[in-house]
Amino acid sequence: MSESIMNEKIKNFFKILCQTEWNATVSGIIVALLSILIMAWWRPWGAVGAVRNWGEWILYGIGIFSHKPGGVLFSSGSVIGVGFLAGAFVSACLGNDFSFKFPPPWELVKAVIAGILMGIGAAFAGGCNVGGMYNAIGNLAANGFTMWLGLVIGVILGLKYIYWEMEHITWGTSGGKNIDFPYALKIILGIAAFAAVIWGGYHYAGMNDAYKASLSGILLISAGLGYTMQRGRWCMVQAFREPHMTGDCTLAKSVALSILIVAIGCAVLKYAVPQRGSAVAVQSVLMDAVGDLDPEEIKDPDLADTVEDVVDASEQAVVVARRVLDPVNYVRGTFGWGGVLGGFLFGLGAMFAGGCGTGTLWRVGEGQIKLWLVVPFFGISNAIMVHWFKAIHMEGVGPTHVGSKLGKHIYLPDVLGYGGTIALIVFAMVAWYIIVDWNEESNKLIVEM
């Protein structure tokens, strides 16, 4: 009896992992901290640095870029992509949710036009939904928000096109078809590519580069990103699209609080405090030590100095205050025409594809061949754009693009200190919350069709 009851909890435990839809809230939060932990552990993730690297291999293999590519394994964001990929593919496997999903042939044309516009949106705005507008507001940085702009803008636009298709495009919009796969298959190959990610994470554990064994961490992490993502279905662009098409805002909320718990974490990594056994905290001690005592009174039998010699010396040392996280990161020069105008590109692109940055690579990993045309094409006109904007010095030079064309580089602490920018981006996801949970009843906000 003991062991039925024992089976019966394994296969309900088994169920909620991989085989339910997580709630949306929930997912959203293990995203945030998810971003927290690769943060903490090198850099802020991301979806165009992978997909870029990939487009600039087709380009180096067709001889139309000279350079080569950082390695696709070796890369940083690269490494996050595949790790994402292969995530969103473990939970497709072990939710029954694999299977070759062949849209109709106008699909298939909106999958290139979307890559297009994706990767052009992405150079302006400074990376896709996730670095140019979910991180980079997380990172504390005011182009996120321009960004998030366009992407409204972008995402209505691109709403009323599917209307205006619904009733004009007649064209290849039937004949989609959809190969599946025994559910013992897809277990195999979902728990093959699991042992692939924990054995990919201990090869780069074991190199002795430094750079190199950092990515272990980075594989893994992300790997739980893309397994979270597909199993919570949560993606950007419907957080963007449901309260404007159905008035529906449960991804809009999820959205809305994930940022907020990333922004809060982010400002923890960013933020300079004393190293514990640095110089600030020697100093601390040898101050509480001695000062009630006379340093006339005391002196070192070794070194022969007063007490107050010591404090002295200590109050000369050098001050270390040390970031887990440098401020630069996805802090971008697009604070201005660059980021609306990219984030407005991208969710028009993010409307044709069906999937944003993310939503897009999750969905490649369930086998839907529509975006695994629409990565090629996003992936290599953001390589030429962003090859192009270097060369030009669009978003202009160093670390702060000084000069940049394409707006303002603005890291918002530095503006309105790190409580001024927590207490705004507060403002504006309680805003947005509100505003989305309004429009699900009133219906104001819905674009007719």
Contents of the next structure:
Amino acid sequence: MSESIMNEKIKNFFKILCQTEWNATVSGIIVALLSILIMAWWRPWGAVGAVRNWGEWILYGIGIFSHKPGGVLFSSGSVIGVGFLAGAFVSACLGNDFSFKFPPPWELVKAVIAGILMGIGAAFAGGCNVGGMYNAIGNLAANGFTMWLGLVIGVILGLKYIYWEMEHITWGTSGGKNIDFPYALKIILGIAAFAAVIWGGYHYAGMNDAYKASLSGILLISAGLGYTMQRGRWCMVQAFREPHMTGDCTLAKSVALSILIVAIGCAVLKYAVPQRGSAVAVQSVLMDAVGDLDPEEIKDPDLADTVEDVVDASEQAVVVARRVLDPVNYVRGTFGWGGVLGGFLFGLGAMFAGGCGTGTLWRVGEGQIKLWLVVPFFGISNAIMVHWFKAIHMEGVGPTHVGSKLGKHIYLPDVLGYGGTIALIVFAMVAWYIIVDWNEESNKLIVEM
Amino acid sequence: MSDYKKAPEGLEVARTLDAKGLSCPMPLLRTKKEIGKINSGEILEVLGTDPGSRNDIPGWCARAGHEYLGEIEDEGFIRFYIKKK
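What would the structure be for the form predicted together with its partner chain, rather than the form predicted alone?
Starting with the chain above, the whole complex follows.
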């Protein structure tokens, strides 16, 4: 008797973990926590870095790019994408969502247009919906807000286009096919992919090269992000679209909450905390070792100079070690027309695709062939645009984008302080939350068919 | 997965929409358009393959006031049934 109860509980647990769609709020909180963890591990995450790397490989393969791109499995941007896809695939297999879903032909045409628009948009905005908006606001960067604005406009226009399309385009809009597999096979594939991710994590961790060894956490955390987003069907373009389409604001509220959590987490990581473990360690190891040195007691002037430099550098090291993450991370020179135009083009493209940067990737993981076609075009157009922008210094030069033609590089705490920045983000996210909630009742912002 | 509402067998449908292979948001938008072509009290059948539809369609029905009768799993796709308000 108790054995059968135990079996039932195990089945229920598997069902909750791997089969039922996760609640949007819970998914948003988990995505935020993983986004903070990956920053604490090394760097913020984004989707376009991976997609661009894959696009560069295609361009290199057909002879357009002469420089060999970073390795798919050895550049952090691409590993984020690989981990994310693997996580989404594991989730789609275990939850029986995976199958090859072949869309009608017109959807494939839209996929090509979508990919190109998303690639261009992500170049102007300095990232996709994650790196340019979600994680940009989360990283306390002003440019996240300009992309947010552009996304709203692009998604509304995209929705109007789709309404128009449904009235006027009849060619190739039906005849989709689905190739399914036995559930048992999917479970085996899911477990195999999960095992591959774990093996990959161990494999990276064992490498001698510092960069490669650090990819272990990147792979594992990204896989967690892909798993969570597929399981929760957590889609940012839906968060922007649904309030204007059906009025449903579940995902918009969840994204607002998620951004706020990332911003608070990021503020903690970017703030210089004097008592932070790394700073204390550097202080005790380095400063205690060189602190007794007095350059004035050294007769040889060259040696005295060197000792003085060492003491200065050690003091600097203590200051740097107070921050877990360099504030410059994910702050782009696109606070201005670049962010708005980029968001607009990206939002429009995402409406054609039916998924944003991440929404596209996790749908790839569940076998949606339309999104399989979006990815290469997204990658190629973004690689070409970024390559060209670099050549003409479109986004300025250096980590602070001096002379950017796309907009300003603004790290919000430099202007508002950390308190003011968090207050601004709280205000913006609460306003978004209340407006979409009000719209769900009043339907004032719905674009009618 | 057994939490999804099952539709009774043998429903008499006024219209069938083939949304197989379509991904978000097309299945729901097509459904919204197609329901305009049937009369109140009649049933629309939607054939779909997007896992998102299993929540989107019932959610939209509740919002729009149509009665969601449930789904039936077929070979490689799902049949959704909606009774127009």
